[in-house]
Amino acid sequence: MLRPARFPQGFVWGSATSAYQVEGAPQADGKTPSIWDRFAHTPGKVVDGSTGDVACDQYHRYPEDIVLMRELGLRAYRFSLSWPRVIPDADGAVNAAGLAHYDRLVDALLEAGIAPYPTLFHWDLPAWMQDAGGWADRSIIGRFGEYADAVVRRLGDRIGTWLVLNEPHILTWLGHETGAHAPGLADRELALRVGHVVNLAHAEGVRAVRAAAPEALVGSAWNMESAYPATDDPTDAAAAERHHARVNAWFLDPLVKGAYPEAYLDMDAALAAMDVRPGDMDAMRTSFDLIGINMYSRAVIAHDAADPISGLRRLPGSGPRTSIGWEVWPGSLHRIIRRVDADYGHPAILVTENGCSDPTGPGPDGLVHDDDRTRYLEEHLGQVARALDDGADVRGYFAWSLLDNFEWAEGYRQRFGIVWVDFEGDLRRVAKDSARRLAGIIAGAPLEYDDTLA
């Protein structure tokens, strides 16, 4: 049944980007390389051979992007800070010029009536930190706390909400188990140890933000996907729960519940490989003022006796696909919001990323008629409204992404932006039809949702 979508007064409407994907300017004002600078410049790591050296050049062109956001009625901007811009060397000295860039960005956003929602870390680890062991070395726990303290003490007087980490699951597993992302390592036991250190550093970052800005709200952005059992067989249901534990809860439960979820068939072996030490679980325990959900698709999961570790395999779903190959299943957003709401005691929730890749470019009229993305946004926003009607405390929605950008190992082949960027020319920006439709919804244009979607 179709129902009208309603969003409460004060609902936060925003868009999101990350530093390496949009900033460019890899050596400006004292910045040193990140692991993504190195990875992208390694032949064969990025499918189209591109790098983020220029990206959208937002480091220099942020004023025009702010004008665009304002024209679209966006009231918030989620961006990330580049750690090697702020602390470019292992001596830990703060780079005044690099931090001043974010000072100017925050002031410009506020002047335009757009609330800044900074993310402290979105994957671009300083190369000097990787050389010291990266996320596998426990020294990073204190280093990350120092970085968070430096940023928040400089900007915190103007910022009401901080996001500490973006998608710790992705930076751990794609960076250290599969090697598909920077730093490009492929070692399952290493990834288990890294994940544990990431959780310890995450908690340290939360403490640093709270110490520097006691009045601010603190959260993070976790990538999540609803796990659908492939059949009604109880073994498939159990496998789907293990997938949920590994993807959705592994980097959240230890921090808020004090224990790792049952994600593996042999949890004792997993915990032993992780090098969990006395006092770690207490050091990891913290709390969040809000939970950010990054959601793009769902997972269809079946039991797999041939996998002795997780005991599961992922199957292709039956829904349509975006250009990157991800299944479109709008009901999964409603489902994961309801799961987070139930599992974590009715927390405040932000949809910190949601969107799709669509290659549509300007037509003969100069406009971008990205019908698939427009439909994607309508359907998923409808499911946010459905979750609100069900009683979930959803505070806002951030479309991924504001701009077409450097899409990590996919380079510039995949376009997630609601604003088209001319990468072959002068980097001009063109607001797509999806951006105009989002602007209309923000302004109150009618939207309906299907309350029967699974």
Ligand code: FCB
The other form holds:
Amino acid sequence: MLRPARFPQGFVWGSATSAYQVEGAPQADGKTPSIWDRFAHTPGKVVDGSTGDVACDQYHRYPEDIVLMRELGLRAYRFSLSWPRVIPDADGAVNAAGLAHYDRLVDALLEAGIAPYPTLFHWDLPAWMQDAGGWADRSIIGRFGEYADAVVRRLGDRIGTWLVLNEPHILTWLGHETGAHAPGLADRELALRVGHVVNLAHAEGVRAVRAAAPEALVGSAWNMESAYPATDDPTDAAAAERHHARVNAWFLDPLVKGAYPEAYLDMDAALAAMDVRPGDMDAMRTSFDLIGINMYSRAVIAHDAADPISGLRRLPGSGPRTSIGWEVWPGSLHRIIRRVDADYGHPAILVTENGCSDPTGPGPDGLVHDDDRTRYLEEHLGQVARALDDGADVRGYFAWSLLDNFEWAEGYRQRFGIVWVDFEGDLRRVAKDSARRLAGIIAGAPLEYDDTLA
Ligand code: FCB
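Previous: the form predicted alone; requested now: the form predicted together with the named molecule:
Next comes the full complex, this chain leading.
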């Protein structure tokens, strides 16, 4: 049945980006390279051979982007800080000029009536930290805490909500197991160890933020997708649960529940490979005020004994696909919100990322008729409204992304922006139809949702 979508008073309407994907200015004001500067400059790593050297040049053009956000009625901006701008070298000294940039950005947002939602880490690890072992070395736990402390002390008087990490699962898995992302390591055992250190550092980051800004809300942004068993067979259902545990809960449960979830067929072997030391599980115990969900698609999962560790296989789903190849399945968003609501004691939830790639550029009329993205946003926002009607405490929605930008290993070929950017020319911005539709919904235009979607 179709029902009217309603969003509560005070619902946070935002858009999101991350530092390396939009800033450019890789050497400005004392910044040193991150692992993404290095990775993108390594031939063969990014499909179109591009880098984030210029990207959207938001480092210099943020005033223009803030005007755009304001015109669209967006009330929040989720951006990330670049760690090597703030702490450029292994000596740990804080770079005042790097921090000053974010200070200006935050002030300009506030002046425009847009709430800043900073993410402390969105994948651009300082190269010096990688040289010291990166996420595989426990020294990163203290280093991350020091970085968080420096940032929060400087900006904390103006920030209501901090997001600590972006997608710990993706940075661990793509960075260390498949090697598709920086630092480009492909070693499954290493990835298991890294995931554990990421969890320890994550908890340390939360502690540092709380110590420096006791009044602020603290959350993070986890990549999540609903896992759908391929058939009614109980072995497929069990495999889908393991997938849920490995992707959605592995980087959350140990921090808030004190234990790793049952994600592998042989949990003892997995835990043994992870180098869990006495005191670790206590050290990573923490709490969050908000759970941020980044959701793009779903996972269809079958049991598969050929993989003795996970015992599962991912199958292609039956839904339509976007240009990046991800299946469109709006019910996955409703379902994952309900699951998080049930499993973590009715927490406050933010949809910290949701969106799709759609290559549509300006037509002869100069406008961007990105109908596929408009439909995607309508359907997914509808499912957020459905979860709200079901009683979930969803506080806001951030469209990924404000701008077309550097989509990691896909370079500039995949456009996720609600605003088009002229990468071939002068980087001019053009608000797409999807941005206008979102602006309309924010302003109260009617939207309906289907309450029967699986
Ligand atoms: C997420 C990332 C974000 C962007 C989108 C498409 O996994 O957090 O930076 O790449 O996917």
